[in-house]
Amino acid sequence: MIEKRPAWSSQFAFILAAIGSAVGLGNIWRFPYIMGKNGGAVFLFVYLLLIFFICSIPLLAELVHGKYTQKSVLDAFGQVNSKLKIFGWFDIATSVMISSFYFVVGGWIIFYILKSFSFSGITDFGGYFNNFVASPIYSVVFTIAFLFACIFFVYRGVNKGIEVANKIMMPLFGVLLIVLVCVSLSLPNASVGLEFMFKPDFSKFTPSMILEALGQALFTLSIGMGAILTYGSYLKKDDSILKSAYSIIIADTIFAILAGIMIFPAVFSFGMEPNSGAGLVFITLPKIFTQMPFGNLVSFGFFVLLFFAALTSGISIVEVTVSAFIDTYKMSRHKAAIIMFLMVALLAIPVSLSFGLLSSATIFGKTLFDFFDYITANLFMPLNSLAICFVVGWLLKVANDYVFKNRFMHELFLFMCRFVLPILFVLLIVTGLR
């Protein structure tokens, strides 16, 4: 039986899911250890004017096309025009390739999950995580046990599912983040973390800079995979699109910068590099995590923490595809879960043995795992976040009222769609694939 179309019970329903699909490993894995390579203040100045003055813009532009259109990625760019649904595939496109290794490093938290109290008789935690993801056993079955999580959730539908997931899981995950900032801030030295958040040195700012706090900006806030364009096409009428927008970045933003400060001052508390890239969060944390009192509970909240944020923004992933799938080809919702299950399965299991069993199996110089991550971030992404802001700035005609209730902004907001941000997004491009 083919579903009705679902809706958000309420507004704070739809902000909530919103926030769990942007909140994830974009924030507490990616953010601080690009911010630690960055020079971490000056950073953080650049990537906060980005986030609330740019990258909200293509924000609005997804929750418009999606809550005026009423659909999902492929009818939603259909309905403009036949010949844009090759914008919705590519969405699709996008968000199979993301969970291909966005779901791998899922499976690796759940394993972390489950070993953390025994961190403390481990020396070498390097040699670990290498033994570990090199396993073709607990790659896959990791791997699968984190997709069959976010599947279930999908499958159960946008209310009884995803909405249940996020009301659950985003107020332990705040209550975990602020007991960690809580143990992180008591450590010796906490302070010369915060300073290394908090007080810029603008010698260290490069032009690349603002690049790449853009893509991280791009990245964290879920813009160019589809997942805020799906999302907004279930709010209802009156919910309003600039107070959805404003609270997903200012909350996103929040638990970014409480991550930074739950992770900095823990790193130089105990002598660790920040910019120790992406081995930050499975091998310098561990690592600390056993310097500290009661390091096996602080490193098992911790993981639970992390899986909390990948999960409700792996559901946000898969419910692209199989939202799409229920509108375009009538599916039942179920029928459409498990033939993502199936799609993104057969991608993420080469994925996982990537760094083991599939290590000499390359695409242009780079392993399964490292090219899905580079051409995502570095390709679709920004070319979806480029067609988002054609679609709404050209060919939508919403009417003035829809967003600002404000002539002047609407036409503001249709400059940064029309002229600003393809500039920004084709110099993104141009720039992460040399």
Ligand code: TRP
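Whichever C-alpha set is largest while still superposing within 1.5 Å between the two forms counts as the rigid core. Residue numbers count along the first chain shown, from 1. Just so you know, these numbers come straight off a predicted model, no measurement behind them. First, how it differs from the form predicted in complex with tryptophan.
Relative to the superposed rigid core, Phe45 undergoes a CA displacement of at least 2 Å between these two forms.
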Contents of the next structure:
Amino acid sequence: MIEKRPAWSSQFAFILAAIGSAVGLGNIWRFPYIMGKNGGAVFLFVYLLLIFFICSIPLLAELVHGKYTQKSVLDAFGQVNSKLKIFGWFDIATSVMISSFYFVVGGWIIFYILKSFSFSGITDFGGYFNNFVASPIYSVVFTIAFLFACIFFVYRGVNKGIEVANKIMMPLFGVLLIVLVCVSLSLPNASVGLEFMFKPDFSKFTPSMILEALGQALFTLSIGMGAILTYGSYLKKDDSILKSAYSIIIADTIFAILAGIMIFPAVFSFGMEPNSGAGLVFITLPKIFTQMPFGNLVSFGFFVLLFFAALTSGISIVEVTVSAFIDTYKMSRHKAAIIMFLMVALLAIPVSLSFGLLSSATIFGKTLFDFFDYITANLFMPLNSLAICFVVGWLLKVANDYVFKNRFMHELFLFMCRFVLPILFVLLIVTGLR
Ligand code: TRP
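So the form predicted alone is up there; where is the form predicted in complex with tryptophan?
What follows is the entire complex, opening with the chain shown before.
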């Protein structure tokens, strides 16, 4: 039997889920470092301008498209013009490809949660991490465990699964983050870390920094793969898109800045080099935890926090495809979830072996892990964002009913969708693919 199309139980439930999607690894292991490297407060200023005035446009566009059509990616594009359905397929391809590497990292997080209480004797965390990710059994088992966790909530449905997951995990995430911020700020010389992040350095202001800020802002808002569109399609008539969009942006930005305040005072306090990505989270930070009072507990708290961030994002990635299969192929949610599980597993297993067994399997000189990261960030996400802006700007003339009632604001919104954002997306693709 086909279930009735679900809707969020409240606008708050939607905002929480969308924040859950937005706040992920991007906020914790990318944003603080990019900000520190690119001139601190100067970068933050540029970033704020971009995320509020530029990236809000595709965010609003995805929400308008989803709320107006009340459909998931395939039908949402198909309803506008059957030829555009291809962009729905791009979204699905992107969701499967992002899952394939994001979930591998999710698996690492689970492993580090479990191991947090036995870090004490380890001195070489670089070697520890490299050994772990090279082990085929561990990589596959933990990747599948993370995938399973995402599918579990999606399988249970929008209200009983996705909403519940976000209502439990996002507040806990916030509490853990604040506790860890306090721990970090109480360390000796914490101010050096704050200086790294915030001290304005105007000499770092370059055009490439603007593009980097733009790419980060789009990635962190989960724009360009239908996640926001899909979540928006469960909105009810009276839910406000504008208010939701800016709540998401504000919360995402606050969490990103707090993540930096959690990480860099600790990094500098222990005399480590600042960095980003896997090296920061799985090598530098565990090393610091072992040197701290109650380090095991801090480590456990940190990896649980990371797990919540990644899981609530992962859920939204998976939901894109599951929702599309339900709407377009009239599948039951359970069947769609199981098919998605199998599809992602098929791709994520080889990707999880990128650091060991399959490290020599490369595409364009990149390991599978790096390739899917690169191709989604630099090609698929900007392309999908361009498609959304094109559709909402030129074809769906409904934005005034959904976002801006004011005529001037509406025209400005359309102008941005039609001309300004497409140019920026093309720039991102051209510079990114070099
Ligand atoms: N926003 C997520 C982060 O900051 C990552 C992400 C990018 C994402 N695109 C997405 C998550 C689409 C869910 C859906 O880590």
